[in-house]
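What follows is one chain in structure tokens, specifically the form predicted on its own.
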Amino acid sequence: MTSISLKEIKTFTYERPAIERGYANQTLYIDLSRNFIEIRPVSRQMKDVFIGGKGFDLWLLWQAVKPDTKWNDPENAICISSGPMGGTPAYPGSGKSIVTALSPATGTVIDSNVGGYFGPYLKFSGFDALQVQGKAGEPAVIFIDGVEEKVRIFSARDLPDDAYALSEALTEHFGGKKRRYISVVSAGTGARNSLMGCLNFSWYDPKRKRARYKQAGRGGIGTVFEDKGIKAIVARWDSVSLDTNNPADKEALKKVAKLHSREIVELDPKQNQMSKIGTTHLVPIMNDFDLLPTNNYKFGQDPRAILIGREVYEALFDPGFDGCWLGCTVACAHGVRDFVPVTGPYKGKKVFVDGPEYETVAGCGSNLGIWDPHVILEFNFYCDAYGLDTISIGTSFAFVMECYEMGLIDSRATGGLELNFGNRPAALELLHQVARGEGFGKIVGQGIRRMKKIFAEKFGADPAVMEDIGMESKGLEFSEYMTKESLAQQGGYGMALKGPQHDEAWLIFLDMVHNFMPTFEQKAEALHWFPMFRTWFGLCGLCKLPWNDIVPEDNKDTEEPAKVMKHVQWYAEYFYAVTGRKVGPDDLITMSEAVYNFQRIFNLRMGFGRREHDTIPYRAVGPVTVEEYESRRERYDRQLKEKHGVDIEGKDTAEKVALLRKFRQELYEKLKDAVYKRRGWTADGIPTLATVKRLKIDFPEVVEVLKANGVTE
């Protein structure tokens, strides 16, 4: 057992209160700047309105923080809560977390929903949300012990810096022989000293006898985690079951969960196969139809996808039962034993490594032109032990690896490093100076917006190409799907609230492959009950694979079959069972309006959220270069010609690439007037008056931030 010393500088004592339909009816607050703890309630208005999960964290970072606070504040809030049916051990994908914060990426607001124990154990330990403020003035470990019922902050200065020693150390500090009741969150050195931070929620694996890790990855909130002097936040709880959420209806949950468990059981495997798979089943599928980003989302295919696709990590896998919560049948969370790295200070041994996953293959494989599944294995468990997230980390690597090739940037900008697409070695030693803040990392830590800031002014970079190339949006690198032939997507991530992560709104495959929306309008009710949907699982506690990864056999021959409409049923016979709030689908959607327009009007209070936000670089859009043309030059020649009526005869490719921007941004914007009148806001983006009447957000304070923008009604 790893001996560790921790000092105890702050016990509170509370009284568990027993959990009520889902709901422990209380937060814990902590202020780390003066070591002060308190309870506080949830009232009936935060639960008709806000649900849980997202929205308790989005109400509470809304009082903790000024439209002046920057990410680094000490009044900046990490909010991490559950929601009413989060810790649902029979139900599939109820272990879910989401955190909140104001993002050092986008100085806005940024959420993550993670898996792991700790959002059901910190809900069960008595708090339906956690917010913590404030900075330690040493390094700190906060424990929210549940069972004895104490809430102690520590001084914690010789623990481990990486993710993987720190949660060992803790989870077996804690929790001695009971390991599996132990859910640790932390982030690591490469949180500390870069914005790309991610946070670690750990789960007990009793078959690997080991903590095992989940990511809140987006936007750097592991940054905000490090700069507030945390080393770790550690849940203690015991046994779960059925009882423990204390549901309305016990029997008509338990018919519920028997009915999506069993279904998810006899079709996954025909599937998608993700109890064996995990999401890398997405590889060939994304390969196949030109959606894999490789070489900075230059191209969306390459023969070489086979190297790093499905059957190479179900033979790398090890088998086994890998769900990251309780009774979870779709179990995707599989993980590589005996893996050895041959970099970094985990050199020649022998490591377990927590995934991938497939943003993380396209991520850190395809997109820098890497084929080799090992060195994705190699990214995968570092940015893991960094607290680093393997999304902006893989967009960021492809664009200065796009930068370096079209000599944007040379290797005295590198420091000697050759970071041509497919360097293997250069692109793991950059990992390892990101995550220690040293040399070229120390600029690439800082991710694309401000990459592009330092190339133009200390480099002498074109900022017009590098703006086309650059994806980002909003501040935040988008995550792995190319966009240039689904317009609904370009909008998913363009107007997604956060930035561009397909969590909001991923529409490729209704849009572009099955043509489900071929208008404006189409598209824009897309962009309206998609991001609805997902937005009412991070309410609630819940996983979204669930929902629309593993579909009905007769699915296809609903009214309404993007929208899984048996399973969205389901849903609301699980909030019913759960809560005794009866809703039908259509309430679902309602309840996720309210929390996605307070978050975008809470995006305008902090200076953000208007219409020229919602932009997206050309590269998501079509084609920036004359290669990117020629690669798909019979699609875009027919497209020109029968789409737009171009006679494109004598044109040469430069003349047409233009001529495709020209009608492509066109449309980008008529979408954007499209989704706006359905979302019920004004043309720059505003949530009308009417609208947050009609949602019931309509405080004083939110009022006033229309006021302040112009909007009177």
Given for the second form:
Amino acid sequence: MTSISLKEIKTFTYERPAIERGYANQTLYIDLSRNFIEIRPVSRQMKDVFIGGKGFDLWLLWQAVKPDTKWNDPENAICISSGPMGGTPAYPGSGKSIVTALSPATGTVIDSNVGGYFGPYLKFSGFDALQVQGKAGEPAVIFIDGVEEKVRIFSARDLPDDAYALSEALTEHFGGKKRRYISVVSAGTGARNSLMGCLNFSWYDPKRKRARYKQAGRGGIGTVFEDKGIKAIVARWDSVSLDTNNPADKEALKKVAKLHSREIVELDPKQNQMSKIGTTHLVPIMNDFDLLPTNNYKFGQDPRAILIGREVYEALFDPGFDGCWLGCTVACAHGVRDFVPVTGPYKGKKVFVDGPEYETVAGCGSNLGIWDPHVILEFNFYCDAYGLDTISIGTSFAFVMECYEMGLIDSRATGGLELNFGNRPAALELLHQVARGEGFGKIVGQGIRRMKKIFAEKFGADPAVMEDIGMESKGLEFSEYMTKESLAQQGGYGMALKGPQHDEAWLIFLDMVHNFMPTFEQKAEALHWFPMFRTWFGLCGLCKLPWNDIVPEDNKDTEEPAKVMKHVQWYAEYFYAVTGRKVGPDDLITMSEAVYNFQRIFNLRMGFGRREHDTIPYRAVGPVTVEEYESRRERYDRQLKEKHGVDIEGKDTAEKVALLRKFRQELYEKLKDAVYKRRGWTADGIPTLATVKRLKIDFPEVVEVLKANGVTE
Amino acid sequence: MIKVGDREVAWRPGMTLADLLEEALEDGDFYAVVRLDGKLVSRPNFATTKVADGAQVELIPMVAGG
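Structure of the form predicted in complex with the partner chain, please, following the form predicted on its own?
Below is the whole assembly, all chains and molecules, this chain first.
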């Protein structure tokens, strides 16, 4: 056992309830300011309306905060929940946790979906959700021990500062010889010193004999975690079987789980091969379709993409089983063994890198003009160890590099760093500065929205240009897809509740490549159905990959292949088998609609959640610069002539850029109208009273928020 | 012969992936990506990618992933 010093400051003993149909029927509340621990009941209404996972988190967070609560106020709460199906070992992708808090990046609710064993272990220890408020006086470790039926708070002064060493040390300390039964949640120094901190959720890899981790990356929840003085939250449980979640109909569960699991085993090798290469296959595919963000989303393609694509990482990944939950046959959580960083505190030492996934390759590679797989691995390793979100880091650095190349900032601003695209040593040095909260890194770690203000005020940079090229919306940095040629995906990003993350809707192929939804109404229907169904995974403790990344061979012959309805039906059966609630595919959408609309109204309560907040930078919509227009001149000229009826003869590129901008921005506004109408919202993007009544979320406090915003019908 | 999934399709000299998908499949335009002898090829490159006799082609359904 590792010798680490923990001083116990609170012990809370409880009686673990039996799990009933996927629920523990209680939540765990901790106030770190008072070292207060309490168990709170889960009501029937909570289960009926909010289901679990993100739904429970949002409901708990709503109760915890006020409209004027800031992210670093003690009352901000970190809520973590899996969901009724979370912890099922036989059904692929059933070990997810969803984390919510008020975000330092956006100021409103953020949610992040993550693998690892924590959520299931929390539930089996007796709690459907964990809610942590307050701030610890000294760095704290919370230990939820489902075996001993105790919740303990320790003060911990001398633990490792980075998540890589900390996860390992705490797994060993609390797990002893049974490390597989430990899951650690931690952040790191980068999370403490920036506003883009992530959380690392661990799982123990018995073959490699080490703690591995996945990240709840988006929106700075790791920063909230550090601000609360939490060093780690550890859950301990025992072995898991199908019975642990006590499903309502075990035979039905076995049947549907076997169908889905076997299909993946049979078809993944023929399709995306995610069990071998994760999501890295997306790099060459996105590049071929001009969708791989390159040099701050200026371009979508580069001949050097092959250097950071699937084949390269297939050769680098350590072979073996890489499922981030028991029995998942997608098993896409790959990693690289014996990587040796060339910079930073681990310089020259062999480390294990968990990743990279597509988002990290694109964000910290192509979008920075970096075509070196080892530098991307180094970014991946240090972002995780420091507790930083690779997407916000990548997109923020890309913005900084373009500002530097455009002369909006110079080396006096950057502390001498020459931040041209492709400058690998400078980019890595900036990463370490962000983590330490030093130099120019202290500014960059604030994220793009704040950088735009600082660059304008401090360095005289042109605000209008930065509005166009700073790839953030609602204060959150974009994830890594080009959207210029997909109006539907512009909406998928712009109208996403938490900000531009693709987990609500990924419609680029349907829209741009397959042209399955040419009309506004079809796009609006897609921007209703897909965000709702994807939300449902987060209510239940599930990963969405098994739904549509491996599809039945006859899927293309179905009426709506994009929805993969055979799997949707399986998910309805799975939900019934665990909870005992008979549901069909349409009911899954209605469940999500309730939570989705509640989250929109939560945003409204926090001063966001209107049409104006669904704005996106023009870089996401079309070419900002003459250089971008010229790089795809044939495409844009054709669109101006054929789609918009413009006579382009005699017009210079700057004029054409301006014309295209006018047309595209009008289309985006029309799309908003169509989507709001389909979702049952007002023209200002607010759910109507009729909508909240239909969804049974017309609680007095919800109606009050609507009324305060002028919505009474 | 070329194998497209489990199906055998007649090969001819000069055949490209675009030809193969158009001639051999009723729904060839549904596929934006295929795996040709282990390597991913995307639709923008179908017309310029030659298929060798004996090749193995797997059709990759990519519709709403990401």
